[in-house]
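A single chain comes next, written as structure tokens; it is the form predicted on its own.
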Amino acid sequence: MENSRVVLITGASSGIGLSIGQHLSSLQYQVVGTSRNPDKYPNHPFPLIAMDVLDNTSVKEGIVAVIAAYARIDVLVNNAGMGMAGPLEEMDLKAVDSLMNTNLNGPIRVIQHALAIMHKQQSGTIINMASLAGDNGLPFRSIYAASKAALIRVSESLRLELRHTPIQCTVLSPGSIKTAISENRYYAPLAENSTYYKQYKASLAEMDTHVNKGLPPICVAKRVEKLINNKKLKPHYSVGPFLEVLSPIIKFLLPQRAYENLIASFYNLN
């Protein structure tokens, strides 16, 4: 029996948006998932819809389409985001005005359209995709952990404005997922006179050997599919291997010396 309730799917295409929409697909969810160019996507799993979450009117045109198929959405999964990594120094201000616009203002771009649809039918559900990265400052990814933390207390300011409502909203922080992230994320040039040279390429593989002993994007899939089934949401969920679950609650319990001295051994940079 096909499932009545509508999930948006922004970023669907490939890697954690596609795992999702798989997963409840599966489970006869209507998913409707989002891509700058779908026509590339000929035989993809579920719908796809144009939407580039850098440009207002494509998200309000994405929106539109996604009522006149399906009426409503229950749903909103904002997982449409860009990795980043290099010295801070040497970053392209360039490329950290997309990547900000893309990880906190995209989903802002999609959450104000999505909620004046949940406003009109009294209920939804919006699930914002951030990153355990964005619990801390992680070296040569300085952009992407302020961007994923920017995101996080955006959601829960939301949560407050939303308080006297019937919609919901939460967060749900990835670690390592293996997924084809290495391959797409933006990266600062590896320059052999650079002063972080060497602690830089060290911690790329580092980067690289997380994500491919990371978890299978099907264990974000059946959280969000969790997430969607419960009642009363909390502010704040994550999802990934044990220790970088856990290294929020060890940066609260371990003085501030030691836990950077852990994190910089973790990114082999002593």
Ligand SMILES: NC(=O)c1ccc[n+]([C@@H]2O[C@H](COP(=O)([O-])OP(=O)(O)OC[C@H]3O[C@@H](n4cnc5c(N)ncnc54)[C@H](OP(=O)(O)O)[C@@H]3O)[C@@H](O)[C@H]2O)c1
Contents of the next structure:
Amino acid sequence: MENSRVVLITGASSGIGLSIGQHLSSLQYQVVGTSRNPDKYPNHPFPLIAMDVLDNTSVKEGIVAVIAAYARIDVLVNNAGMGMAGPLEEMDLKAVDSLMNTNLNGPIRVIQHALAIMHKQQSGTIINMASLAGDNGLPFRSIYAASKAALIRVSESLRLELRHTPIQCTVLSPGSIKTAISENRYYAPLAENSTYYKQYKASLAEMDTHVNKGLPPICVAKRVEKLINNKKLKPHYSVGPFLEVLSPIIKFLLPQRAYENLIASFYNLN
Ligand SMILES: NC(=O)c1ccc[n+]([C@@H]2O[C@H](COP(=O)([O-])OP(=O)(O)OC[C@H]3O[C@@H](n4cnc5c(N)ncnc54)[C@H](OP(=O)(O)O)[C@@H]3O)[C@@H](O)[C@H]2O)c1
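What I would like now is the form predicted together with the ligand, since the data block earlier showed the form predicted on its own; can you produce it?
The next block holds the full complex; its first chain is the one shown before.
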């Protein structure tokens, strides 16, 4: 039966991952989510196992636990991730490493362990949750944008490496989605005498407004449902507010400086 497929969603305690899990559970998929602290969510609407994507042993144990309980992984939604904001010049490099480790190395760790299972099954679908931020340089979100751009490149490469197998891989890039991502974001500490103080504050306020006015996470969940029922996935999909989804096309069409000015005004710079 189609809907008995086992779907593993990393970072499913809140926001987009939670919504995907709720939606797919309501359609009778066997959903298992992950959280660094599953005990914090005793009444979660679907099973949550412990997994910290920063820790290879934790990822390995998480995958072993899924196989022990469900015997297979048909779909991996590599969703766990976090935001980061601050001027590049003042960014603490340990925080940079940690963000890249979470948003790039984290999904890679999960892919490596999940692929071993998918090869044995001779089937599987991997959806990597990137971001439209990965298509652009964005003010005060350089490292986040870089982490998602890197995840997009990794996914494109992996698709080519998996061409001779029945395993599918794609990227889903959301635009602004109304979740707690702003609360959970890492913020670089900013000195009041920083040369970036005014621009950063203005841009940050705009960033939060975009998230708060963003689409509800169910829109991403419904898109994931469509993707996992697509037998011939394309390399890249996006979901989000109309203008944001159009941004890669606008970027391609506009002269470079005109597009940069558009991004600057979108983030209240100037
Ligand atoms: N909201 C947006 O506008 C937006 C736009 C584009 C892309 N995205 C991407 O969508 C994904 C979900 O974001 P969201 O908006 O739903 O944010 P969120 O509500 O903050 O959810 C983030 C999830 O990631 C998990 N997580 C964080 N660090 C982790 C780690 N080291 N190991 C394992 N899990 C970890 C968290 O779980 P625990 O804290 O329970 O461990 C949580 O469930 C992220 O990859 C984000 O970059 C979001």
